[in-house]
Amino acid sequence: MLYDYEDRLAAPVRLKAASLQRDGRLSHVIFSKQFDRDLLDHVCDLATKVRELARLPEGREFLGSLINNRRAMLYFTQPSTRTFLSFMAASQMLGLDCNEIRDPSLSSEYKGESTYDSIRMFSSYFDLIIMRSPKARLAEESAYLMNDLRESGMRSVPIINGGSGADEHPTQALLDIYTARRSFDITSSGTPSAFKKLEHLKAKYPGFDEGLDGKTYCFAGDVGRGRTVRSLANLLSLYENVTLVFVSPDDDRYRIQDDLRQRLHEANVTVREETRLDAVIDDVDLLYMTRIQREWDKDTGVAPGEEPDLSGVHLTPELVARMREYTPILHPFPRNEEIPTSIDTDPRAMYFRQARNGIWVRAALIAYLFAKDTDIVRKHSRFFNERHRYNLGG
């Protein structure tokens, strides 16, 4: 029945990821569990091959012409400036044509339309819909819409979940996910000087290797209530052997959620938790800040003035000199105290780039949910398997 959600809301997470594919693929994106190793190798490599198609005119002419009679609109009522410009560009990138509300009071909602009525309108006039909302499981309840409208024969279209609460936010740890690999993927270039690097990260740090199997990976700050530390945690327990250390202050706002917490161990990972950065800097691999999320505190009278110390979660220049050379530092953004503006010069401050890969990484998603995926693959295979092969023979 329409707008009856409870009982799949409920369901197993890999009974809901199944009903949101359809002939093996993807439908909808609407969590992190959704992806497999294969798929999150996939859509990794199809960004990259969406980068470097990019740099050419006549790559950004194709991948410009590859969904240009779709239109996509973006349904943004959570303040966002860094999501939403992200995917406005990557829809963009790819030919489509946009459209956007990011005031409920500028539509029919504010006349009394249900948010499900909206959905189902805005499905009518456009092939995609990427939204945020600050109510939590919106985007999942609307690809359950979606899948009810095709299986009575209407019209529906995929949905992409942008942030849906403090549940999800699978597009930001995808990019996230991005931006590691190529942190970690020390000899992609192929060239005599990155080979080195490696021998000498190697010599260093005993134990090292490229990819993300066997890294510990450390979580700061608001680890509770972030959603792209929800999300980002479950990609990272597809691979083996990782460690994930959590520090928050010492409050069970900030603390990692119990249900996070019992899906990790049930797959492997181990989970560290603590209160000061101080206590882990020297042993990660890779460290993802997090800002503390006070506007989730509007609603329980919690004022500043009343948070637990903080200081434990800042990154410092101190802190920052004591970690490993190649240690790459993420944040999902906004930043408030929690990283000073004087670390942004440092070579592991990887956030900005972190930022800039979500076109590429979005644009890739984009392709695949409009099966465009082997369009970019064989173009990007023309352009770029040609090689000079030099006459070294005298």
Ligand code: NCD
Given for the second form:
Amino acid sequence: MLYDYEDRLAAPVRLKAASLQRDGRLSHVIFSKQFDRDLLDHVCDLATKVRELARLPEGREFLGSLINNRRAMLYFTQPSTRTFLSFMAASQMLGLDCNEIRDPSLSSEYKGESTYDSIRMFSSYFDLIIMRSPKARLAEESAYLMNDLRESGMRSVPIINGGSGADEHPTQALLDIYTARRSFDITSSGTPSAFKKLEHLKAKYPGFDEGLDGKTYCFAGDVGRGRTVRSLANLLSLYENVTLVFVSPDDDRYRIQDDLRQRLHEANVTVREETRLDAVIDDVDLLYMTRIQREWDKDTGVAPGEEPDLSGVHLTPELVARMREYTPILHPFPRNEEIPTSIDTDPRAMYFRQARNGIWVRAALIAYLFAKDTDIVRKHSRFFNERHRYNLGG
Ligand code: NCD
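After the form predicted on its own, can we look at the form predicted in complex with ligand NCD?
Now the complete complex, all chains and molecules, led by this one.
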């Protein structure tokens, strides 16, 4: 029955993931557990190809012709800067026309239209719906609505979750993984100095190697309600022998939730929980900072003055000085007081590059959803091999 999703929402994640794909390809992107390592690698490699093509006028022209004459709706009823803008930039880069609704009081929802009716209307006008909502399940329900419409022979379009309640933010996790991969892909340039750097790091930090396996990832801040943390932790659990350290203020609100703890346990991830960054900072391979998600305190009636001591999850220049020399500092942003701006010039501060990576990863994901990935791979190979031959005089 249309609009009845309770059973599907309660189903095991494996079954839910299966219902969100068709013919071996994702048809909607709702949660991070839909990705396995092969798909992660594919999207990340595609993102690099998009990035390289976008550097050149001919590459930009090619990208802009990939999905033209199609339209995307950005339905963002929760505040957003980076996710909204980078999705828009990514869509436009691929030739999609974009429209947006950011304030439901300016749409017919103000006149009492149900959100489901609105979503269904969007699917009549648009070819892709990218959505962010304070309601944790809305993107997932919208995907089931699209599946039901398709089954009834009606028009249905892909849904991408751009952030759902305090639950998931799968595309942020994709760009975080992409950023981590770039940070730990030390010799990809193939230059002698890159190999020298790797040798130096291996000598200084025994056990260090390239790639995401075998590393210690530290999340600090409101790891309980930060949806980016939940989504990224799921993706990191796909890698071998990883340790996840969660540093949060000593209060249940901020600690990781039981469902995530359980999932990580089942995935054989080593999990440590701490209350102060200074207990772990020396030995982490990647630091993922997050803000305190105060907007959720409105519902619990907790006033800012009632917050516990948060200093344990604030990064300071002194802590940064103790970090390993290669450890990237990530932050999904917006930041509050947890990273002082004086840290921004440290070469390990990766958060602005991380945000820019969102454009490439989101363009890659949209291209994949529209089955345009092979076109990108082919064009990239033809383009760069030809240039290579040309440069060699061939
Ligand atoms: C995050 C979000 O909205 O979940 N921001 C983002 O999309 N980059 C993080 C946050 O709001 O704290």
